[in-house]
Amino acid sequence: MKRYLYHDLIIAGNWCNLKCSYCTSVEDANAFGSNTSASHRRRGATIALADVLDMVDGLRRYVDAPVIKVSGGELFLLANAVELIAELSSRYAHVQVLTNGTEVTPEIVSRLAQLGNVGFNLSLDGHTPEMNAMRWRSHHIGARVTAAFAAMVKECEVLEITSVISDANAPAFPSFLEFLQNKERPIIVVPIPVRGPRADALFSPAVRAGFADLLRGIHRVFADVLCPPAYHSALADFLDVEHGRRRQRCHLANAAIQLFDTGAVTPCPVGWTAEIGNMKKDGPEGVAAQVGVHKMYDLLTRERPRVPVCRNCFSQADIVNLYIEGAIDIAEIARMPLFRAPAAQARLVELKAAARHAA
């Protein structure tokens, strides 16, 4: 049994309602398969769950993870999303829906959030149309945004946003956090930059410099909605010293496994890399086996990343490696949601010891 900390899963992937200017997520999806789960693209559409739970069975029996990671393109697009939430939840310590919440409702948020180990990671800009510009085309997707983050504040017990900095939101981002301040419940935040070909032209160096500056003393007014200091500090060094060129190992291929509902199996959730193998094709032995041996495991995780996705690669899950290099300790982490259950927490301290070992 190979032990990791989080399985990602992506339904549909190809298929979202938005397009944001700075996605590469739902062209990458083809890559990994066009024949999804969704019974049709419209309105209406099914899962095929019993299909979809086969084969994270079959992963879960070869590849243990207390946490799993859901998503889209847009989840809740398909009719039966709950369905398959709920039947996740019976499965896993804890699991993390990640959504644009254009098309969830407040009996949605509620339903999940009596689950008990459900959270939301939301994709929010910022709290006006003019920081949502690269994401949000008419006021009525905001108004609907807008309710769903209402409801997520009603009832989550703690909701997470990732935030992608750009042109659009990057001088303003500090008025979204104090607009979060003081809220009904815990809020934490999680700003990414703009990755992929169109990063320059989306966030300008001019702009990036000045919220790298920002990022340096932002945590000192608004802890308590922002993921841990250390984050921040990396990620700032990353805009302004590396110049969006990194530099340090990433430990993300020893810590989660991502499987799509086409079968497709790769060893990076972020960076979308190559097919390891296929839950359809070769079955869950066969997947497994090439698990953390696969020669894209070597690549990954070099001191100085080779991997072109990966150059140029910073988000939320350097939180974990920044836990794994002992620069965030583990009552910082367990504040996010991905990590506060006790199960996700016993997992982080093995893979450090592994990592350290390993070293």
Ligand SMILES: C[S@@+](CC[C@H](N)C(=O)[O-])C[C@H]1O[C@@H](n2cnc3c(N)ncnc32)[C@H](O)[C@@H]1O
Second form
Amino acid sequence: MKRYLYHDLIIAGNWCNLKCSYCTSVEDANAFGSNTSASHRRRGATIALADVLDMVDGLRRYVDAPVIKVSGGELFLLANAVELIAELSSRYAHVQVLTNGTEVTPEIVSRLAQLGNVGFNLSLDGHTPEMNAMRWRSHHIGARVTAAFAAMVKECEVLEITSVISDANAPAFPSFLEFLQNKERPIIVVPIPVRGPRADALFSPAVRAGFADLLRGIHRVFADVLCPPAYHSALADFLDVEHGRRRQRCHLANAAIQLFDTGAVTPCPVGWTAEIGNMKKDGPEGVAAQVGVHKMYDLLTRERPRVPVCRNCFSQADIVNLYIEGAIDIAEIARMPLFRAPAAQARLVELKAAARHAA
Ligand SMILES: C[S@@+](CC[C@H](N)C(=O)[O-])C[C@H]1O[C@@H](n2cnc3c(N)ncnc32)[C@H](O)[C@@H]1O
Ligand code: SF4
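Would you mind giving the form predicted in complex with the ligand, to go alongside the form predicted on its own above?
Below: every chain and molecule of the assembly, starting with the one above.
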């Protein structure tokens, strides 16, 4: 049995109602099969729940993880998304649901909050339409996300926000943090730079340099709404010292695994790389035989990652890397919703010890 930190489940990854300027995920998802578990791609579509849970349980038999992240495309376009999440909540210590917020009603927020171990990661690039210019194409969309945000702030124990940083929101980022301070419930924001083929065009060198400067002092004022300080200094170095070209080793492939509802299994949940096996074609045992040993694992975890998608990648997964490298301690990382469960912290300790042993 392999012991990882989290499973990352993608449901109908090729179906979303937005067309964010930086997003390549919806296009890329087709590389891992277009025959998803969604009944169709119109309003009212449902997830083939039994099939998906079968694959999840198959994975769990061979790769243990206390936590799961689940997303689409946009998961809440699917009418039975809440049922899927409830099923996952009975299988994992914590379930994190990634969403663009457009389809999340206050009722959905209440039902999920009542489960007690489900948290949202809301994609929000700022508190104004201008800051969300790469995501929102109408006031109507902005209003729906704003309502979802308000419901999450009211009901969720902790809300995590991912802000993709680009020319549209970098200069105003401190004003967003100020807006988030002193809300009813704790909020933690993780800024991640645009990655992928549009990274340089959408986040230009001068704006990157300015954002790196801003990051170096940001914790003095906004520590309460930010993830651990070492993350922001590492991100600043990535942007200005490394000029957006990753040199740091990544441990993520040894800590997480991604399952698409098409059956495809991939070793990195951030940069979707290559299928190492397929639950439908190879069965859980066939897939498990590749986990940790397929040649992608070596390429992804080298001192300088050797896979093209790693070159401009810096994401919230680097919080795990910084913990394993000793730059973030367990108390700091435990503030993050994904790592609040004692089982997640125990697994982090175990993974750090394993990485030391392997070094
Ligand atoms: C692919 S989306 C899927 C879930 C959902 N549709 C959403 O937007 O939250 C998952 C996360 O990836 C982020 N993302 C998408 N494209 C990105 C890119 N090129 N660089 C960095 N983050 C990106 C999104 O903003 C979102 O936070
Ligand atoms: S909402 Fe999410 S999946 Fe949809 S286009 Fe935007 S980043 Fe991509």
